[in-house]
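One chain comes next, on its own, written as structure tokens: the form predicted on its own.
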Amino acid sequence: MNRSITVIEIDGQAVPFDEGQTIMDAAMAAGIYIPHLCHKPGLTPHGSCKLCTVDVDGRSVSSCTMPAVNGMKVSNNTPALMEVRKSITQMLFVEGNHLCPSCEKTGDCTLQAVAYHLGMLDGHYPQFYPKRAVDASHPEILLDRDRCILCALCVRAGREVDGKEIFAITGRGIDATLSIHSESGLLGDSDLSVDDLAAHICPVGAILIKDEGYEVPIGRRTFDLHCIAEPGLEPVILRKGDHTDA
């Protein structure tokens, strides 16, 4: 007996999926890009950045958390959705200190690459210029909270892959911040290792490895050479040690 094929429709394209997959899972497997910042294959979906919001049969849902259902009709690349995504990205830029020319993550920054993809030309909103604590207490790792976008990727990577409770998001709204689970609250007093996935998964320049800045020249970095929408740029996290920055 032939196995029935379950499919969803994304912008008119039939996309097959397996039971248990989300809309994002199915789209990525088919080489369809849905903008996102807080999602990484292999980690529990978080649904916090809302960039991956799509329209499903007339209602808005987060594609990284919404299970795919046979016959579902998904709109991803509508002008309205792209405009909302651009506004969210602009707010993320002005809420933190994302000054690309002076950041060593430029060219390898997912937030920057998403902004290019969405055609963002300016911040639009007034700049916050936040003053958040920079933690340089760790001998090998720097934490610059001014650049943190609260995606919680480091939280989930630490818990689910490294087996460590290092990072947490505390506070709400404008007072939300990335906190450290240590007696002093300092990164240097935690058991974070430079080999941990949590030290490498940050999509922006908030968590950086010391003594490794600007090793790849501008013009040869990931998003200098590739558009973020290209298939294959998103690595699947299978085990500790998969430290791909793309």
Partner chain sequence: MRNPKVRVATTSLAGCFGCHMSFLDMDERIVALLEQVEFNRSPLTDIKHCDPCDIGLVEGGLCNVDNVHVLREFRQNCKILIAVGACAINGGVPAMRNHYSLQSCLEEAFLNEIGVDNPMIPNDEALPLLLDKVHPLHEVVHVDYYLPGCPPPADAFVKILTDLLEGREPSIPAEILHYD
Second form
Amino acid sequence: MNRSITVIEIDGQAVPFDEGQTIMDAAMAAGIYIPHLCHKPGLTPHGSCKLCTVDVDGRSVSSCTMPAVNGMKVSNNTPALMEVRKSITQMLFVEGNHLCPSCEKTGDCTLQAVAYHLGMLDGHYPQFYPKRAVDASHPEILLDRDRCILCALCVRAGREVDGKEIFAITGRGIDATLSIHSESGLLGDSDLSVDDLAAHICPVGAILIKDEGYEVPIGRRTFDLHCIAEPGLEPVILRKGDHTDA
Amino acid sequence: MGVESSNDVQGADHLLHRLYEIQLKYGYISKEVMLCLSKELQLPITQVEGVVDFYSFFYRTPRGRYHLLFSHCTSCGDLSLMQRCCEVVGISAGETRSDGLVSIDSTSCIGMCDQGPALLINQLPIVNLDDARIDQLVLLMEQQTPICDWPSDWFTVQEKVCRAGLLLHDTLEVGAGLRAALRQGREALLQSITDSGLRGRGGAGFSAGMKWRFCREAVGEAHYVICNADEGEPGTFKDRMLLREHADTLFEGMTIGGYVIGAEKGFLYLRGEYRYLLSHLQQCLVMRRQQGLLGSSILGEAFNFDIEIVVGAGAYICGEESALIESLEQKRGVPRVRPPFPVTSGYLGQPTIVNNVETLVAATHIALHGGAWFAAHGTASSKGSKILSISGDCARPGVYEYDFGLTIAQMLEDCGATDTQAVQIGGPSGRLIAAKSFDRTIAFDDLATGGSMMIYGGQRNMLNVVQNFAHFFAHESCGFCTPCRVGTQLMKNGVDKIATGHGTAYDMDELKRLSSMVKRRSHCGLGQTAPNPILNAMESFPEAFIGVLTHHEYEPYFDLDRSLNEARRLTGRDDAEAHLS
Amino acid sequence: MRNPKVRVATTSLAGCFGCHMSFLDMDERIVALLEQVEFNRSPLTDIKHCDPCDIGLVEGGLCNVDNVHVLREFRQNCKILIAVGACAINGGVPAMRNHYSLQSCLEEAFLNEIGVDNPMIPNDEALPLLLDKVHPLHEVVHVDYYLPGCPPPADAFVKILTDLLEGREPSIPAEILHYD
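Output the form predicted in complex with its partner chain next; the form predicted on its own has already been displayed.
Below: every chain and molecule of the assembly, starting with the one above.
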């Protein structure tokens, strides 16, 4: 083999990458955690949550969308960036109604786990307390928009994996909202099936499978046992309630 | 007067145009109509709904037969006139009167800054408003006089070129630039554009020659030319003048661009606020087709090119080139992830150049006069001229063209601005400068600008100016990325808290910290520039903030007593314990 | 001479006293704590108003006028104010009423609910008037530290108080940081 090796540097560590990979791809392959919410390997990167913000040669970029370029110097795990990410996470908390104690996703929620990782203790900003609609029309799936963080994972999972037009982000600015592709606008009238990835990919408690709440006892939920930054955790998060004790 | 039906023009089936027709006909866009439209156009219903909810000029609930939108701009807006109008009509802003006759609201700058205060009525601008005109206007509405019978001078938008320079001093003969271009051939012409040093006039200043070359070299099934006529930056109106007075030169610039990059199709994306210019522009296109300057075998050469006009519907973000492309593709105007850039993956994923109106006008002049002619003007980094929209507190607002390198002081003298405390260079997204910096120059390596020059005299409260801009950005954020979606709201609330006398030193620090974060971490130019007015004003006019801070250590983030209003009403209580201070 | 004890006040506003119960879950460790600490205003002492205190622990958010008065008394008297639990930090479960207007909440409870006798919205002047929304503490007063959890575990109370008593900047280890 005479292939030249391409490498980026993340916090001083040399990380090899293949042509076409993003900074996030390279970091994940190397077991380096860059906080993220709107990214899931296998789906088209979105770059909207900005949790994966890193500094590349002094410039702020989203690592999930920025192609790796040989010799790039990436700052990731710095106190300043952790502070920025904490602020962004706090923004996500206050713009919605994230009342963890009353949410079935608690303990398995990626937003919560990222917030733990960042040492977030409070929302910092004043609460927006939006009034967003709940959609319980689907026999097996519940949509609670109060908890939606507009990451569009469900939108992309539907289109790219399930091959269906189910979810879309509509509206503008702070009024952006998750909408349903059906005549009534209701989930029950959409093509969403409980077998679809779109029904399971939600990182927060916005899209939930009915009749499954609180099945795993406190102390044995995903993030009771794991820290979000552990390498290889990605598949575990999708297997909610299904994993064995570490 | 009146707005023509676009049924017989190109692009009539564009979602934005269909929705406009529906809005015009019914006064709103119902869910049923959206369903029909989604079936007919074979678009997901969520895409139709997404577009309706994204653009400010579409409504889900009925507007009045007379729908008034007052500009909320520090130059062409005066909301006290809106208040007066609301009082006379008997409704609040944002409401439609119960008889369905009239609805009133405010809107972002409508680009009439040299002849404000101004409003849009059923998408037509009325300029030079005052109390008397508002009263007359209400009378005409109450009498249900058709708008076409209203005094026509109300609707006459004057194009005042107060200073003509390199580009504006003469009007080119129709077709002359294009003929010169075809004579030179693609490569020589591109070289000439590159040699001219022409940089993007939208403010970012990317080399036009390089952009065209990258696009020309990019592989694709088709190439596209887009003219960004979504002149939405508050305080700018020079494109309005160019579109009205120099449309041929502009279309010729687009055609030349198409010739260079190998495109057969161009789009002019016109901001919804300038819809009144549409018929003029369409006419101009018709003439050009008749003259063989557009269409097949242009001027007898093996070159086909035509131009379609797409009209926006009230979304500042569509001035961002990738958001504009999304909008052209009948979607919400959400800026794309870059790279890839439009030159390789633009409209429909194909190589595309997006250029400002002024850039394309300049390109036609360069085709005719040569790159050296252009490069002889301006400064080393900034060749040629810049067309400025000057408005605000000055005696002679209007369009001014200067060679690059002029000082702000010179500009202020020319437009008759005395007692100026600040100039907002390049609109809210640009830079606010104070008197001590008036010796600075307009140039890419000093003060780069898209051309908006908003002048603030000594009597202006700069905090109110900042507040206006904070509201503007919060309204215009597309909502895609977290820092801008949430941050622009928090900045708005933060400025409001201080401006209403409830701010503390802590709030000021918080606002600064938040603004710096939003500026550095947002997805696109909107979020990256939205904090500029706050940060600039805190630096240059700290007393505007500090002077109104309370001396308490901490102040609540909501009005405690007002939050008891509802409970007082429900219980009928008004005792001492039913209040909080 | 012994150092004077650190004076601590506690209260529950729009909360459920669950944080207080969790506090008491420190079991026998409270004996050692009481060597260094004395409780002032608190449901544990039944003292009705604060004297000047070193630390105030406030559970619950703000749902009515009374909550605001009590919070202000705590802020005025406590050198360090700690927002304890989900409700104090972001409104928590009581903030779920923010989804509805106050009118519809009161009508549901006092006019339309099945089995309501003599339907009327209570208006006695002795009752604290409700705010139109439930709010977290930091929207009204400055909060020095936050102790999340619903409730925060007893270990977290021990940790934050020990840190403060020993003059350290308080921190919560990841193992006991949770929002539920």
